[in-house]
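Presented below, as structure tokens, is a lone chain in the form predicted on its own.
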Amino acid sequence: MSDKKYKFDTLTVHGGLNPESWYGSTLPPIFQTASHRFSTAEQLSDVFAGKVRGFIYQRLRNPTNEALENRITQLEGGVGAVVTSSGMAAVHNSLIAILQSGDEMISGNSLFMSTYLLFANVFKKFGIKVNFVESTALEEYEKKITPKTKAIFVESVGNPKMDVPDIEKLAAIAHQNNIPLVVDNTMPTPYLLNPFKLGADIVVHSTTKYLSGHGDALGGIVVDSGNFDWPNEKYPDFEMFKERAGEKAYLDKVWREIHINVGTSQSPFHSYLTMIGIDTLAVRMKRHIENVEKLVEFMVNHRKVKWVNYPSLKESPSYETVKKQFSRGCCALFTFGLSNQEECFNFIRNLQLVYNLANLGDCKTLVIHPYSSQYVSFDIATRTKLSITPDLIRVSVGIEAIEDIIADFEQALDKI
């Protein structure tokens, strides 16, 4: 594409196309090889020296791949990016670029399972110490701060807990400490929120989620604004990286460092899958937002229903931080209680055109019991600790017709 800025749901379509190069293929060609080949040995030595850009081994880098992260990053507003294996592999890879023993970083309480174990039991075997703080209050990070922290990291909405921070105000904090703030938006979408114009340094995604949409390729990315320097003093890791990349400093360590030693490589195939599904992102957000907005409408009235959380009510906590950070909407999850466990139970077992299982963001509308499936292994007091409770169902809501939603639910309800 030109230097033309075009507007974001032009880039969700063309971003990150080269047809030139594709004879003429539209879509990016699927490089399905392990390995590329060289017609001398000097190319393929300027290629692992860094002299040339070029492409040698799919763990290493994948044309497929490459098309993804520079559609990813356009939308993003970033410098660079680099797709990983899954959502966790990218959560994972952008904070241990950072972190390394000894050090400390601060997240917000407010997490997807995965991300709340890898934090607070696989970081702590590599000596690195996670402070958990509640999501939303600026103070709690501010105290947690010593000369041994080294990133923060908050869900821009958190799963399940449906708080929203205040990022602009998270992003002042951290800069004044010269220490990054790493946002999960994978929630939201590039559609719905722009960390970076918030002031964040690096965003993460579950591609697996909104950005392909229909529950068929798994993935992750790791994209950085470029903003931060990562001064010396704090960390001198960084130094032989911004020496060779500049401004992609912090991306150079994280591939080079982390990605291709570990192994977190994408499928090129799962790769031009979520391009396709990002073809769609704009118009599918937008469905997913007015359907979400009436289906939280007729929970609020239902007379079986008994509290709904939704960022965007005016009764939620997050409600006016939400008017300042969102235009367009602010996700399409929520949840909602009944009497106790048994209640949702049967109200699951009713349903018939909505999915039970373990997933998101997808074109059909999802329900899942957090409390005994994906939070089953955890104790009671950290399940209460997370608001993970016993009466709370998850809702990821699809674009199919509202109607046909809602008397879905309705009918479900009805049964209990």
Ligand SMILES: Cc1ncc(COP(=O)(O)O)c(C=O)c1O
The other form holds:
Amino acid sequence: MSDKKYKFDTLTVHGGLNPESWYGSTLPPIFQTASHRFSTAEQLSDVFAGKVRGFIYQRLRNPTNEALENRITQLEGGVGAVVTSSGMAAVHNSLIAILQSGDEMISGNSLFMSTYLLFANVFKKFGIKVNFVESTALEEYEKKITPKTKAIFVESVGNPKMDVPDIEKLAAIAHQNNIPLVVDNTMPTPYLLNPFKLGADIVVHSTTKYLSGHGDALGGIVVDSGNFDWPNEKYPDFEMFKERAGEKAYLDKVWREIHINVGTSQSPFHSYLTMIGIDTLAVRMKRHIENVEKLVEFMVNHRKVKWVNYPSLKESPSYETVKKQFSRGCCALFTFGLSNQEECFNFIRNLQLVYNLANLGDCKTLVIHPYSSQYVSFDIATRTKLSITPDLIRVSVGIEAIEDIIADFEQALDKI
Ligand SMILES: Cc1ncc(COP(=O)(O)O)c(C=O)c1O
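Now show me the form predicted in complex with the ligand; what you just gave was the form predicted on its own.
Once more the chain from above appears, this time first in line as the rest of the complex follows.
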């Protein structure tokens, strides 16, 4: 691609492609090889020593994965990215590159289940203390900051609490205290929100969701804005990475120190599928948003539905932040309540078109009862704290004809 500044929708189709070096192929070839051959020992040594950029071994770097890194970097407006084997690997790597034993971080408490468990249990085992705060309560973040706080983490739209923190204000608080803000932007995708434009420093995604978009490829990515300068007094172990990689110091640390040694490498086939998925991101997201708004309206007005939680609704506590932060919708996920768990189970049993499964961001409309599935092993107090109640169903609205989605919900509600 030339250096011309293309619009977002064009970048979703052309970003990261390099047909000239792929025999004219318009799709990234799947470089399905564990390692790459070098003609001379000198050449291999130069790549290992970082004198020449090249591909050595799939766990380190892979050309198909690099195409995906380049595309998502362009969509988020960062300086670079590291693709990982899952969204959870991206969340882990993004923070473990910053934190060490004895450090603290602050996280909004509105989190995807495994992210919560990673912070509450796994980080704790390694001596990292995660202070959880109400995701949207900015004053709580300020109160929890100590000299040991090295990172702040939030989901741009909390899954499944459906709350939206003010990224701009949170970034300001973080920066006043020389702390980077890490944002999980899985739910809106860069089509609906660019956290870097609001001051966030690092973005992570589960590419498994809307980016790949078809429920076919697991993956994750860490994207760096290149804007945080990692002051030596607070982040002394960044010094050598700053010398080596300049504005890409953080990414170099994520890649060199964590990614290649933990072995969180992505399968090139999954990167290939994700690239094809992103080709249609803009049109899919537009349709997801049109559909979710219509389904939410139907649900709000249905007499058997007790409540609906969608951040764009006027009744949502996040409404004002959504209005300020998003211009074309905030996400295609919402939750709603029936009388109790039994009614939820009946509703799900009655569905004919919509799938009951543990994923989101697919073209197909999906539902799940989180209380009895993803969160079933959590004690009740924790489930309550995370707003996971027995009456709650989560809906990931797909891109089918909205009339068919509504008809399926209607007949399933009628039967309970
Ligand atoms: C917001 C969010 N972040 C991270 C993840 C983890 O992603 P993955 O399943 O690709 O590891 C998920 C999964 O649902 C998610 O919803």
